[in-house]
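This document starts with one chain, in the form predicted on its own, laid out as structure tokens.
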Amino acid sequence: MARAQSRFVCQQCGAVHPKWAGRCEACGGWNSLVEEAVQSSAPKGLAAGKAKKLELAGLGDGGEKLVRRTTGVGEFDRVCGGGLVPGSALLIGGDPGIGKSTVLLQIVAGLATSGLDCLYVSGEESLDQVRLRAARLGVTGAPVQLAAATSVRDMAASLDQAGGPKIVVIDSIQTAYIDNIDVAPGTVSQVRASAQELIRLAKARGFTLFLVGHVTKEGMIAGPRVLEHMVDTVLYFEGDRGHQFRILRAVKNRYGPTDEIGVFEMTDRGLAEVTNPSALFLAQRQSPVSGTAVFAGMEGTRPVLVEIEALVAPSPLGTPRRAVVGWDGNRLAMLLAVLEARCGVQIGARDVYLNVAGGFRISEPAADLAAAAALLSALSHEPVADKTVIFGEIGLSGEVRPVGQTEARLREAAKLGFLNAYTPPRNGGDAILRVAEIRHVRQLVERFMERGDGGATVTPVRQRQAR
């Protein structure tokens, strides 16, 4: 009797390997290959089957165009790109407990009130489970369709078929199997097969598909990478446990703009949605405050207002000790060494923590104009002039380049009351708030320093460069 084969597959990554080892060698996950069997039967060429020619068309030929269906959660459908696209796959990823089943029971409960047939197939609860969640959140009335499954077999044939639901949670995509795969599911095989037959359907029978994904310990969604090409949508929950925000960030999409975000706050009804998370993010904020400074930020097409916090202390320790939160540490490094190397100021031998108030995460390079100012601030005791916003992208010569949408930031800080702003050069634009243009780093340290020090040290680069 022949002996069946095996190979090991990661389960991050996807790589096989011919024999098991505690370390992937592609993605360099630890005790993340999974034995798996080999189907016995060799794939067949394409000579053996029947095969008919395709049905070519033009890309001004006929069909109506798609209607998308709003959800009536304005945030939601922003990320979207305006709503949901008839026959098309997404999938929500997130930390265990940010809400993602919370906002997805929401939103079914929602559009199956305003007409719209839904089904939601739970695969680690149960029917009283979901229930009760339901009860929480004020949604028992919805006309919502219930099921219990993992069988992607069973859920096929509930919904290959005429007159089916509009919309489809699969909660999630990790308990999914197909009986023929023989590994248990959450593998990368199961996973694969099971959201390829799933998005089929939908894509045959026109209904939206929402895929539930769970995370690794990085933060991506477990499972193979490939889910993602797969799908029209790619949507992440971000925020942190201790705060009671919650960001809704597209990181693929189809059918409208990437790094689009809603917010959500995270109530005892539920996750509500934030209209304006600027004045949000600023309404505890307390001002003046020595080593604060408010950044104007754009995330996709809204601008957003956030605070960020410095704090420069003594260090008792022969190395200092960097600590940022909400914010790349590698550009913190880099303008600690452009404040230093470019302006003088002696800043190498104290602790340093910075940190993004409200649990937002800031990746555009435009904060760094405002991170230099918190730190300047903290380290000089004076606060940045009262209602200031700031935002600039700092060169390694010290210079200030331009960001754009620079007219977008000036109008929301307007909005909320704001009447300075620190800004790059710019090339005209009206003057909605009384600008200072700052083209090089050391005239915002020239701004705190001639206020008075506070204990700081400044050295001229020249007196440097000479000694």
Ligand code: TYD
Second form
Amino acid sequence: MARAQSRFVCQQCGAVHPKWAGRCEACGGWNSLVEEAVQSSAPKGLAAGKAKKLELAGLGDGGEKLVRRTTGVGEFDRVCGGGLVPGSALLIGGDPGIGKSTVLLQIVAGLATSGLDCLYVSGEESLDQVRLRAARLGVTGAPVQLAAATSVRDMAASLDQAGGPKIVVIDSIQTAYIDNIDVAPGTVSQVRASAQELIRLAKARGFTLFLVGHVTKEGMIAGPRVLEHMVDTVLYFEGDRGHQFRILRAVKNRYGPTDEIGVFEMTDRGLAEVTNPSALFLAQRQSPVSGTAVFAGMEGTRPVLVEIEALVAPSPLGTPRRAVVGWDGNRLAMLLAVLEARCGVQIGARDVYLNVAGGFRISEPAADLAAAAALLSALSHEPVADKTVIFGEIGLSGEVRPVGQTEARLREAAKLGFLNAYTPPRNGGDAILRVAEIRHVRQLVERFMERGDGGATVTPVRQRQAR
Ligand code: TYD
Ligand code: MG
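Would you mind giving the form predicted together with ligand TYD, to go alongside the form predicted on its own above?
Every component of the complex follows; first up is the chain already shown.
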């Protein structure tokens, strides 16, 4: 039977199709199929002659190999789970210009200065450009070995030897290519094959491999999702380019927790660590204003206090606008529905804007209560009580559910000078702050709507139904 000579691979999801189509059937992406030559035929059967028996080992054997190398950048080590593991592969994704190359150059410069053999392979920038960046960062004295290369064959030739570098950075994996694969660099097959070869080398030679990956418009690492499966650790570098700080987030980590973040600030001399992020996300304000609430959140093991701002305005449109930055839009819709249906707060016909200050992104459901407070405060023009932090998850019936790590949140708030807290019902324990336990959102509504000035009136649900 004649074999198909080419196949079509979706550049977004990696699905393989026998025929070209405008739309990938697997992921629905438009115009994402690229033709590729079929490389080799699948094995017909397992030739027993070539096989050798598996080498078996116990779980306890060879454990001493997993010694982590700390980079000296505390925020980075935290995200990696306490340092770099030899033989592991890390993928760092992020928007263009967010600072991936900068942070990696700083890290290898630090490691090289401490005596480790480091190699930085740039596929995007010329050596002079990398040197220029190094000069800007003030690390020209670090003994980092530089190379401008894109061919994985060349890289392998210099890496596949004993006594090679201990840390290798490939910036970026989208520029790497293997010359016997007949498609352009950056395509799924190239990225996958290049990464596979480099990761294999990293495991065989015991160096730590950093791969820089571009992200697509949708915010995923460009090319195949499989890349995320192949590496040991996936880090995303995020942040708003309009803001100074950047957040490094672990989304997958075989050697550590995934809910940690590292916070950096982009200065004119590279990225600086931010060890107390809470101070950064809180606006310095003399007098309280309405429409803001401070959320005591957790990022991994670390408490982070952020300010949530809300604006509620009369809507000139038939369909009111809802705009959210830094939080989930669906979560806001749910919250507005709960406020309206369970507490009678008439907010549905107004424009609602919600913003998390400082370009931070909140993913915790525990932010519900703080967002509700910001909304109610904006609606009533009544500021949230001074020096108050808020957290708690709101259920569809309006009840406030407990969230984890209450004590850590309260301790961080106390450290930053807060005096009061609105929390979900707690089961005992001494509180460091003056705590008001909120069992139902209605209790929160009462705190804002009592005076009812600013035209905001609360109509109890029962009364409205009777009308
Ligand atoms: P870069 O590391 O090149 O981003 P990526 O590799 O993710 O594409 O970051 C470049 C951006 O950072 C650029 O917009 C300039 C800014 N920058 C500084 O503000 N200070 C610095 O010291 C450096 C090196 C870059
Ligand atoms: Mg770069």
